[in-house]
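The chain that follows stands alone, in the form predicted on its own, written as structure tokens.
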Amino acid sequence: MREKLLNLKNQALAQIISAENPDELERLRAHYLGKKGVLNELAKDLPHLEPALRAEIGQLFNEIKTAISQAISSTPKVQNRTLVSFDLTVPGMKPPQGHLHPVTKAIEEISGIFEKIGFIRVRYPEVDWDWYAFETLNMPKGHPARDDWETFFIDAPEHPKLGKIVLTPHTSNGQVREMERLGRPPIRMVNIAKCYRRQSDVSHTVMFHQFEGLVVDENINITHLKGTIDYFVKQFFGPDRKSRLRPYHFQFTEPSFEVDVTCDVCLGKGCKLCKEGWLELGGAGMVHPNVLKAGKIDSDKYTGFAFGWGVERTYMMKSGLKIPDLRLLYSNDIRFLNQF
């Protein structure tokens, strides 16, 4: 009995779905729930069942043709269907869609720039040892220059030669492990990861992207280093911003440089955004030679230079972006990310 309801429900169901018509619809409720329909023909066999299986059927009963009106009762009165034209031509409503987020759109077009002159874009760990975070750039345990980055050490054992683990400050730990990877210069790659430090305002988040450029070969200067930055501006900010190179310092390079733009407003004539006409971009400099020994590079045969600026900071320098707030690229907001 309770196969033959389970049954009966699964038709009635099957062929209220596929009605045509208003028509059928009615012949259905009648076959099914009039009163000389199949429920109520069925109805007559409850009381011969047994006192105990009598109560369950019984509900079952009810359940199945409570269900059988509504489906009848929620089903449009359609038309009949083989009289209702459609035009098949008629566009359909497109959903709405999305777009990248500006800082992977930054990092795409970076990407682009570079390969067009040569450079390898490459991947490196974001979770790495001290050993290629520090040691091979220069600065051994317990150099003050160790401070600039305030990083974050993973609590992990600590490995006898490479140290303790940390979340990469910088993408200059790509730099020791690609010559190691390729042996022998020449070595011409640009690394783009995240990047993590203890700072937050207006122009740091604790975790930003960064992009190093790293070019080891026989003969490389300073000259070659400003020509690839040159490129780089006027090909990602425009044809009329320009660059400019300050001497500063960096552990890993030397001679070491500060890269600055020309601000975008006043093109270098001096404004209240940028008091100078100048806007830092980033550190740049000629590879240190105890740099290139620590990727068992001849220090004394070949030569390059090494660039790593943030991704959010240098779009934030396009000209006509305003951006006053580099965390406002990480605020989820819809309404400001929308007008990128």
Contents of the next structure:
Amino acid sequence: MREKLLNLKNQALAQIISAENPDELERLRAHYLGKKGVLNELAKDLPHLEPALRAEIGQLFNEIKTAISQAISSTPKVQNRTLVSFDLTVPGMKPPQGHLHPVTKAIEEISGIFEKIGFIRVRYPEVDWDWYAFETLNMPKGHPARDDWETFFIDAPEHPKLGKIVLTPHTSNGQVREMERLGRPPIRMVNIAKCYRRQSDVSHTVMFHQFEGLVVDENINITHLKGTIDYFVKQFFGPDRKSRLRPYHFQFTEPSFEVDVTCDVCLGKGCKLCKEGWLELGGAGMVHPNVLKAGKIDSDKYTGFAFGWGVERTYMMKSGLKIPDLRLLYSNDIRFLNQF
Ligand code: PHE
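The form predicted together with phenylalanine (PHE) is what I want next, because the block you gave corresponds to the form predicted on its own; please supply it.
The next block holds the full complex; its first chain is the one shown before.
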């Protein structure tokens, strides 16, 4: 009898521990402790035992009942555990999500801004003939102005007319290509592409991006250039930033300008981070008649303006974006890129 009872207790406790839900626990309670449960059935034999043994076994009965009911009354724990593991309202684990590179985002934003005023986004070769990168831009072979572009030349045979092959040092190679593609004005293009120059320091990377605007039509003048620049500056940098044109020289524009934007820190008042309140954006000007001629456009009838600015440099001039070294953009360091 004693052994039978102890076995029963062990069996009951084992079942309680491995019970998977509250219903099963209730079933075990009825099975062992209920009015018609196993223990009560066995207790019916008690009166038939010898008096001394009856007392001992009777006590054992009570101990076992208490043990089983205590085990079951730890039900709340089991209930919680059971509920949690089946809680359909607990949010799932999200897989890590990446994002576009800051330069890709800047390119998307820039093309979006120009598309709104009717510019067509185009893309021209990043490895191109000297003809498009220099010759047709009023920079004949040996012209000293070419030196400013610190160009990489490809070691390949020269074309009799188009010359050497270069890694494009600027997106201006798209100007005559776009004139050839359309055949005649109106032209309103924004060419965004990779460019390469032999230079590397905190504000230069060997590979970078430029966006080149070109507009050619009848009666295009400097006010159109200035209006377009102002529109872009307000859209990209915000309504409190201003632009100005500073006289400059390029072989392919006449007159030529450097475009400045008010500093995002002092907003034009002058501070340590800028030149008397201004930051330099890049070049612009009215398309030189020789360039129009190279693109077979009647330079008596049509005029145009062009500008070409670095995507990375322009992006860095956005308010509040203090990137100390442009090369970080291409270091592929996830700790840096995750901040954008
Ligand atoms: N291509 C010039 C540069 O790389 C910029 C420019 C483009 C200037 C168009 C005038 C007109 O610096």
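Throughout, rigid core stands for the largest set of C-alpha atoms superposing within 1.5 Å between the two forms. Residue numbers count along the first chain shown, from 1. Here the structure is a predicted model, which means the values were calculated and not measured.
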> Taking the rigid core as reference, does residue 297 move its C-alpha 2 Å or further between the two forms?
Replying inline: no
> Taking the rigid core as reference, does the Cα of residue 319 move 2 Å or more between the two forms?
Replying inline: no
> Is residue 286 among the residues whose Cα moves by 2 Å or more between the two forms after superposition of the rigid core?
Replying inline: no
